[in-house]
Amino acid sequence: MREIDLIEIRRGDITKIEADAIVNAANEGLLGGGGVDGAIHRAAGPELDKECRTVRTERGGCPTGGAVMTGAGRLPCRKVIHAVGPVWRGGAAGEAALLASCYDKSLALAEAAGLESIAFPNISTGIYGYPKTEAASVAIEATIGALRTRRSIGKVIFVCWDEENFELYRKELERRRQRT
(Lines of atoms letter the chains of each structure in order from A and count residues from 1; the text may use other names and numbers.)
(Lines give C-alpha, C1' and ligand atoms only; values in the text may rest on other atoms or scores of the structure.)
Protein backbone atom coordinates (compact mmCIF):
# COMPACT_ATOMS: atom_id res chain seq x y z
CA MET A 1 0.00 0.00 0.00
CA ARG A 2 1.21 3.49 -0.81
CA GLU A 3 1.87 5.92 2.04
CA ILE A 4 -0.69 8.37 0.70
CA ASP A 5 -3.39 5.69 0.94
CA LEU A 6 -2.89 5.53 4.73
CA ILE A 7 -4.05 9.14 5.12
CA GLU A 8 -7.61 10.34 5.50
CA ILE A 9 -9.17 13.73 6.15
CA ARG A 10 -12.15 14.15 8.47
CA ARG A 11 -14.12 17.08 9.75
CA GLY A 12 -14.94 16.92 13.44
CA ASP A 13 -13.80 17.00 17.03
CA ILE A 14 -10.41 15.37 17.60
CA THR A 15 -11.33 14.57 21.22
CA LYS A 16 -13.92 12.10 19.94
CA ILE A 17 -11.77 10.34 17.33
CA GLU A 18 -11.04 6.68 17.89
CA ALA A 19 -7.35 6.24 17.19
CA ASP A 20 -4.47 4.85 19.19
CA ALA A 21 -3.15 8.39 19.66
CA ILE A 22 -4.29 11.92 19.04
CA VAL A 23 -1.90 14.80 18.64
CA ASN A 24 -2.32 17.94 20.68
CA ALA A 25 -1.25 21.27 19.18
CA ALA A 26 0.54 22.16 22.39
CA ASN A 27 2.56 25.07 23.70
CA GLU A 28 6.14 24.68 24.95
CA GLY A 29 5.03 24.61 28.59
CA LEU A 30 2.40 21.89 27.98
CA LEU A 31 0.01 23.90 30.12
CA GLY A 32 -3.14 23.66 28.08
CA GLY A 33 -4.55 26.74 26.48
CA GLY A 34 -7.13 27.68 23.92
CA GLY A 35 -8.24 25.98 20.73
CA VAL A 36 -7.51 22.29 20.29
CA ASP A 37 -5.07 22.32 23.22
CA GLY A 38 -7.75 23.50 25.65
CA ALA A 39 -10.34 21.13 24.21
CA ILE A 40 -8.04 18.13 24.63
CA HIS A 41 -7.10 19.09 28.19
CA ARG A 42 -10.76 19.60 29.15
CA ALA A 43 -11.88 16.31 27.61
CA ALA A 44 -8.99 14.32 29.08
CA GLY A 45 -9.50 15.59 32.61
CA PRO A 46 -6.99 16.23 35.40
CA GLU A 47 -4.88 13.14 34.64
CA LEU A 48 -3.53 14.76 31.48
CA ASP A 49 -2.65 18.00 33.25
CA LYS A 50 -0.81 16.04 35.93
CA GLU A 51 1.24 14.13 33.35
CA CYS A 52 2.04 17.33 31.45
CA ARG A 53 3.25 18.97 34.66
CA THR A 54 5.52 15.97 35.28
CA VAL A 55 6.98 16.25 31.77
CA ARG A 56 7.49 19.98 32.28
CA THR A 57 9.27 19.38 35.59
CA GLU A 58 11.46 16.56 34.24
CA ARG A 59 12.23 17.94 30.77
CA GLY A 60 11.38 21.62 30.96
CA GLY A 61 8.45 21.20 28.57
CA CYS A 62 8.76 20.59 24.86
CA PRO A 63 10.62 22.71 22.30
CA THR A 64 9.07 24.08 19.12
CA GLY A 65 9.20 21.36 16.48
CA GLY A 66 9.29 18.68 19.15
CA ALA A 67 6.81 16.18 20.53
CA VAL A 68 6.27 14.29 23.79
CA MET A 69 3.80 11.56 24.69
CA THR A 70 1.52 11.15 27.71
CA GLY A 71 -1.43 9.04 28.68
CA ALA A 72 -4.86 10.12 27.48
CA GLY A 73 -6.89 10.48 30.65
CA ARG A 74 -10.60 10.18 29.80
CA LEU A 75 -10.14 10.43 26.02
CA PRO A 76 -11.08 7.45 23.82
CA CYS A 77 -7.48 7.12 22.55
CA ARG A 78 -4.59 5.40 24.35
CA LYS A 79 -2.05 8.22 24.14
CA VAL A 80 -1.79 11.95 23.54
CA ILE A 81 1.22 13.22 21.64
CA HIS A 82 1.87 16.88 22.36
CA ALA A 83 3.54 18.58 19.37
CA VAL A 84 4.66 22.20 19.54
CA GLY A 85 4.25 23.95 16.22
CA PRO A 86 5.91 27.19 15.25
CA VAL A 87 4.47 30.67 15.50
CA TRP A 88 4.29 32.15 12.00
CA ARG A 89 6.90 34.90 11.59
CA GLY A 90 6.60 35.41 7.83
CA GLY A 91 8.12 32.16 6.61
CA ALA A 92 11.82 32.99 6.74
CA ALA A 93 12.41 31.79 10.32
CA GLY A 94 12.42 28.05 9.58
CA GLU A 95 8.71 27.63 10.24
CA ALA A 96 8.18 24.95 7.55
CA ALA A 97 10.98 22.75 8.91
CA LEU A 98 9.70 23.13 12.47
CA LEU A 99 6.14 22.28 11.43
CA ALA A 100 7.31 19.25 9.43
CA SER A 101 9.31 18.15 12.47
CA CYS A 102 6.12 18.09 14.56
CA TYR A 103 4.59 15.49 12.23
CA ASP A 104 7.77 13.44 11.91
CA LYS A 105 8.47 13.36 15.65
CA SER A 106 4.84 12.56 16.47
CA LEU A 107 4.86 9.62 14.07
CA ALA A 108 8.20 8.44 15.47
CA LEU A 109 6.79 8.46 19.02
CA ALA A 110 3.69 6.58 17.87
CA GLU A 111 5.78 3.94 16.13
CA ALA A 112 8.12 3.54 19.13
CA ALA A 113 5.06 2.95 21.34
CA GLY A 114 3.66 0.32 18.96
CA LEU A 115 0.68 2.45 17.98
CA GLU A 116 -0.96 1.85 14.61
CA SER A 117 -3.25 4.87 14.18
CA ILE A 118 -2.81 8.55 14.89
CA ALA A 119 -4.99 11.64 14.48
CA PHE A 120 -3.58 15.13 13.90
CA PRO A 121 -5.22 18.52 14.26
CA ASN A 122 -4.25 21.44 12.05
CA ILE A 123 -1.07 22.35 13.95
CA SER A 124 -0.12 26.05 14.17
CA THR A 125 -3.03 27.34 12.06
CA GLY A 126 -4.95 28.90 14.94
CA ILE A 127 -3.47 31.46 17.29
CA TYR A 128 0.04 30.71 15.99
CA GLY A 129 -1.04 32.21 12.65
CA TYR A 130 0.50 29.73 10.20
CA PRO A 131 -1.16 30.25 6.80
CA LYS A 132 -3.62 27.40 6.40
CA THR A 133 -2.83 26.52 2.79
CA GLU A 134 0.90 26.30 3.48
CA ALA A 135 0.31 24.35 6.69
CA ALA A 136 -1.79 21.77 4.83
CA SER A 137 0.96 21.30 2.26
CA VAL A 138 3.68 20.90 4.90
CA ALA A 139 1.53 18.51 6.96
CA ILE A 140 0.67 16.18 4.09
CA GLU A 141 4.20 16.20 2.65
CA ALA A 142 5.86 15.58 6.02
CA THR A 143 3.43 12.79 6.84
CA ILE A 144 3.92 11.01 3.53
CA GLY A 145 7.68 11.26 3.98
CA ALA A 146 7.55 9.96 7.55
CA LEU A 147 5.31 7.04 6.59
CA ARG A 148 7.94 5.80 4.13
CA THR A 149 10.09 4.68 7.06
CA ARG A 150 7.43 4.12 9.71
CA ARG A 151 5.75 0.98 8.41
CA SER A 152 3.90 0.09 11.62
CA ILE A 153 1.58 3.10 11.28
CA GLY A 154 -1.51 1.92 9.40
CA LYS A 155 -3.69 5.02 9.53
CA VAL A 156 -3.19 8.78 9.81
CA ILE A 157 -6.25 10.96 10.21
CA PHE A 158 -6.18 14.73 9.82
CA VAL A 159 -9.09 16.01 11.88
CA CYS A 160 -10.26 19.46 10.84
CA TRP A 161 -12.53 21.41 13.16
CA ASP A 162 -13.66 23.89 10.52
CA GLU A 163 -14.82 23.58 6.92
CA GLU A 164 -12.01 25.80 5.57
CA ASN A 165 -9.23 23.53 6.88
CA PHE A 166 -11.16 20.42 5.89
CA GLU A 167 -11.37 21.61 2.27
CA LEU A 168 -7.71 22.71 2.19
CA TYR A 169 -6.44 19.38 3.53
CA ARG A 170 -8.82 17.38 1.33
CA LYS A 171 -7.71 19.25 -1.79
CA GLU A 172 -4.03 18.96 -0.88
CA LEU A 173 -4.33 15.22 -0.38
CA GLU A 174 -6.26 14.83 -3.64
CA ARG A 175 -3.68 16.90 -5.52
CA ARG A 176 -0.90 14.65 -4.28
CA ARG A 177 -2.87 11.50 -5.12
CA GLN A 178 -3.23 12.69 -8.69
CA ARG A 179 0.53 13.19 -8.96
CA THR A 180 1.36 9.64 -7.84
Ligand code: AR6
Contents of the next structure:
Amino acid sequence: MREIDLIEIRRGDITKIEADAIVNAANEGLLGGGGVDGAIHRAAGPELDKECRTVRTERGGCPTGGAVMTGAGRLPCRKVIHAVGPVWRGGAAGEAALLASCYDKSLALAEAAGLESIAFPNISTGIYGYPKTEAASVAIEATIGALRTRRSIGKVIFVCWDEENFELYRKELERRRQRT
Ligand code: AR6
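Can I have the other form now, the form predicted in complex with this ligand, not the form predicted alone?
Then the entire complex follows, led off by the chain already shown.
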Protein backbone atom coordinates (compact mmCIF):
# COMPACT_ATOMS: atom_id res chain seq x y z
CA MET A 1 0.00 0.00 0.00
CA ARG A 2 1.22 3.52 -0.78
CA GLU A 3 1.91 5.82 2.17
CA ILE A 4 -0.63 8.32 0.85
CA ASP A 5 -3.37 5.69 1.12
CA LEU A 6 -2.81 5.51 4.89
CA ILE A 7 -3.92 9.13 5.19
CA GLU A 8 -7.51 10.15 5.87
CA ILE A 9 -8.99 13.64 6.21
CA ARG A 10 -11.93 14.45 8.45
CA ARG A 11 -13.73 17.58 9.45
CA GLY A 12 -14.50 18.04 13.12
CA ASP A 13 -13.28 18.02 16.67
CA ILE A 14 -10.12 16.05 17.42
CA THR A 15 -11.17 15.45 21.03
CA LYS A 16 -13.85 13.05 19.73
CA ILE A 17 -11.47 10.89 17.68
CA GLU A 18 -10.92 7.32 18.84
CA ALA A 19 -7.41 6.89 17.44
CA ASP A 20 -4.59 5.34 19.47
CA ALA A 21 -3.13 8.83 19.81
CA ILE A 22 -4.22 12.37 19.09
CA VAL A 23 -1.73 15.18 18.68
CA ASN A 24 -2.08 18.46 20.51
CA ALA A 25 -0.85 21.79 19.11
CA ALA A 26 0.86 22.76 22.35
CA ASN A 27 3.31 25.45 23.51
CA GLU A 28 6.82 25.00 24.88
CA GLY A 29 5.66 25.25 28.48
CA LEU A 30 2.96 22.58 28.03
CA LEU A 31 0.75 24.82 30.13
CA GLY A 32 -2.42 24.52 28.10
CA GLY A 33 -3.88 27.47 26.26
CA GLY A 34 -6.55 28.31 23.70
CA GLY A 35 -7.48 26.67 20.40
CA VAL A 36 -7.21 22.91 20.12
CA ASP A 37 -4.94 22.81 23.19
CA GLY A 38 -7.70 24.31 25.34
CA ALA A 39 -10.28 21.91 23.86
CA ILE A 40 -8.06 18.87 24.52
CA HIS A 41 -7.31 19.88 28.11
CA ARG A 42 -10.99 20.59 28.82
CA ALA A 43 -12.13 17.27 27.40
CA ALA A 44 -9.31 15.25 29.03
CA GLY A 45 -9.82 16.68 32.52
CA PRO A 46 -7.26 17.46 35.26
CA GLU A 47 -5.20 14.28 34.83
CA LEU A 48 -3.74 15.60 31.56
CA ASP A 49 -2.76 18.87 33.16
CA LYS A 50 -1.05 16.99 35.98
CA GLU A 51 0.97 14.89 33.53
CA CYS A 52 1.98 17.95 31.53
CA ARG A 53 3.18 19.65 34.70
CA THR A 54 5.32 16.62 35.50
CA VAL A 55 6.92 16.73 32.04
CA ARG A 56 7.50 20.45 32.49
CA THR A 57 9.17 19.93 35.86
CA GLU A 58 11.27 16.97 34.77
CA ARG A 59 12.25 18.06 31.25
CA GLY A 60 11.57 21.79 31.16
CA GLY A 61 8.68 21.40 28.69
CA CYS A 62 9.15 20.72 25.00
CA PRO A 63 11.13 22.72 22.41
CA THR A 64 9.56 24.08 19.22
CA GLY A 65 9.59 21.33 16.61
CA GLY A 66 9.53 18.66 19.31
CA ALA A 67 6.89 16.34 20.73
CA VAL A 68 6.21 14.57 24.03
CA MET A 69 3.67 11.90 24.90
CA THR A 70 1.33 11.64 27.90
CA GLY A 71 -1.76 9.67 28.85
CA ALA A 72 -5.13 10.90 27.66
CA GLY A 73 -7.24 11.42 30.80
CA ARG A 74 -10.93 11.13 29.88
CA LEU A 75 -10.41 11.37 26.12
CA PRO A 76 -11.49 8.42 23.95
CA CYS A 77 -7.95 7.98 22.58
CA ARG A 78 -5.14 6.18 24.46
CA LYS A 79 -2.36 8.76 24.34
CA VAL A 80 -1.89 12.46 23.68
CA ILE A 81 1.22 13.61 21.83
CA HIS A 82 1.96 17.27 22.52
CA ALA A 83 3.79 18.80 19.56
CA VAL A 84 5.00 22.39 19.58
CA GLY A 85 4.64 24.10 16.22
CA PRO A 86 6.53 27.25 15.23
CA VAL A 87 5.08 30.74 15.46
CA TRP A 88 4.94 32.14 11.90
CA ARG A 89 7.55 34.91 11.54
CA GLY A 90 7.44 35.39 7.78
CA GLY A 91 8.90 32.09 6.63
CA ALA A 92 12.64 32.74 6.81
CA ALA A 93 13.08 31.62 10.42
CA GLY A 94 13.10 27.89 9.75
CA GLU A 95 9.34 27.55 10.22
CA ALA A 96 8.86 24.85 7.56
CA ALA A 97 11.55 22.57 9.00
CA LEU A 98 10.20 23.06 12.53
CA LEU A 99 6.65 22.30 11.42
CA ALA A 100 7.79 19.20 9.51
CA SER A 101 9.67 18.11 12.61
CA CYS A 102 6.44 18.19 14.67
CA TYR A 103 4.86 15.62 12.35
CA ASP A 104 8.00 13.52 12.11
CA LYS A 105 8.67 13.43 15.85
CA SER A 106 5.02 12.71 16.67
CA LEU A 107 5.02 9.75 14.30
CA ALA A 108 8.33 8.54 15.75
CA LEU A 109 6.87 8.63 19.28
CA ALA A 110 3.74 6.81 18.14
CA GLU A 111 5.75 4.09 16.47
CA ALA A 112 8.08 3.69 19.46
CA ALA A 113 5.00 3.16 21.65
CA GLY A 114 3.59 0.57 19.28
CA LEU A 115 0.60 2.72 18.29
CA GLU A 116 -1.09 2.17 14.96
CA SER A 117 -3.37 5.13 14.43
CA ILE A 118 -2.75 8.81 15.06
CA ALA A 119 -4.80 11.96 14.50
CA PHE A 120 -3.29 15.41 13.87
CA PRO A 121 -4.83 18.88 14.04
CA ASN A 122 -3.54 21.53 11.62
CA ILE A 123 -0.60 22.51 13.84
CA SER A 124 0.43 26.20 13.90
CA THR A 125 -2.40 27.36 11.61
CA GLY A 126 -4.43 29.03 14.38
CA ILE A 127 -2.96 31.29 17.05
CA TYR A 128 0.58 30.75 15.70
CA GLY A 129 -0.43 32.20 12.31
CA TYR A 130 1.20 29.76 9.86
CA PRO A 131 -0.34 30.24 6.37
CA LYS A 132 -2.75 27.35 5.87
CA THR A 133 -1.82 26.42 2.28
CA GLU A 134 1.88 26.11 3.08
CA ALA A 135 1.19 24.32 6.36
CA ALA A 136 -0.98 21.70 4.61
CA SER A 137 1.77 20.97 2.12
CA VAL A 138 4.44 20.68 4.84
CA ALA A 139 2.22 18.45 6.99
CA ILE A 140 1.40 16.02 4.18
CA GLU A 141 4.96 15.93 2.83
CA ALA A 142 6.46 15.26 6.28
CA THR A 143 3.84 12.62 7.08
CA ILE A 144 4.35 10.71 3.84
CA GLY A 145 8.12 10.85 4.40
CA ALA A 146 7.82 9.52 7.95
CA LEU A 147 5.39 6.75 6.95
CA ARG A 148 7.99 5.35 4.55
CA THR A 149 10.10 4.25 7.52
CA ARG A 150 7.55 4.06 10.35
CA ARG A 151 5.93 0.96 8.96
CA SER A 152 3.89 0.02 12.04
CA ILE A 153 1.61 3.04 11.66
CA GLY A 154 -1.45 2.03 9.68
CA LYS A 155 -3.52 5.17 9.76
CA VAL A 156 -3.00 8.94 9.97
CA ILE A 157 -6.07 11.15 10.27
CA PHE A 158 -5.85 14.89 9.64
CA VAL A 159 -8.70 16.41 11.61
CA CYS A 160 -9.65 19.79 10.17
CA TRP A 161 -11.71 22.07 12.37
CA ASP A 162 -12.39 24.61 9.64
CA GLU A 163 -13.70 24.17 6.12
CA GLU A 164 -10.75 26.03 4.59
CA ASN A 165 -8.20 23.57 5.99
CA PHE A 166 -10.38 20.60 5.06
CA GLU A 167 -10.55 21.75 1.43
CA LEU A 168 -6.80 22.48 1.33
CA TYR A 169 -5.94 19.01 2.61
CA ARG A 170 -8.43 17.36 0.27
CA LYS A 171 -6.97 19.14 -2.77
CA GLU A 172 -3.35 18.58 -1.72
CA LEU A 173 -3.94 14.84 -1.28
CA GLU A 174 -5.84 14.64 -4.56
CA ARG A 175 -2.94 16.37 -6.35
CA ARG A 176 -0.39 13.98 -4.87
CA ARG A 177 -2.50 10.90 -5.60
CA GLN A 178 -2.64 11.85 -9.26
CA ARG A 179 1.13 12.33 -9.35
CA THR A 180 2.02 8.92 -7.90
N1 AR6 B 1 -10.24 19.97 16.91
C2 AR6 B 1 -9.42 20.05 15.84
N3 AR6 B 1 -8.84 21.21 15.45
C4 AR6 B 1 -9.08 22.32 16.18
C5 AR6 B 1 -9.92 22.32 17.33
C6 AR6 B 1 -10.51 21.06 17.70
N7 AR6 B 1 -11.29 20.95 18.76
N8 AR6 B 1 -9.96 23.58 17.83
C9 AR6 B 1 -9.19 24.35 17.03
N10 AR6 B 1 -8.67 23.60 16.03
P11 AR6 B 1 -4.39 26.47 17.44
P12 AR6 B 1 -1.50 26.78 17.00
C13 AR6 B 1 -7.77 23.98 14.91
O14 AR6 B 1 -4.58 27.93 17.59
O15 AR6 B 1 -1.74 27.71 15.87
C16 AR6 B 1 -2.60 27.40 22.05
O17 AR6 B 1 -2.90 28.43 22.94
C18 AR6 B 1 -7.70 25.44 14.53
O19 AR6 B 1 -8.79 25.80 13.69
O20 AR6 B 1 -5.10 25.58 18.38
O21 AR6 B 1 -0.50 25.66 16.82
C22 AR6 B 1 -1.38 26.61 22.44
O23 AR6 B 1 -1.26 26.50 23.84
C24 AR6 B 1 -6.37 25.49 13.79
O25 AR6 B 1 -6.54 25.13 12.41
O26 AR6 B 1 -2.82 26.04 17.54
C27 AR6 B 1 -0.26 27.40 21.85
O28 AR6 B 1 0.13 28.46 22.69
C29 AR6 B 1 -5.54 24.40 14.47
O30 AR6 B 1 -6.44 23.67 15.29
C31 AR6 B 1 -0.87 27.95 20.58
O32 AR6 B 1 -2.27 27.98 20.80
C33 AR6 B 1 -4.39 24.92 15.29
O34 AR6 B 1 -4.79 26.11 15.94
C35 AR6 B 1 -0.60 27.04 19.40
O36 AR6 B 1 -1.05 27.66 18.24
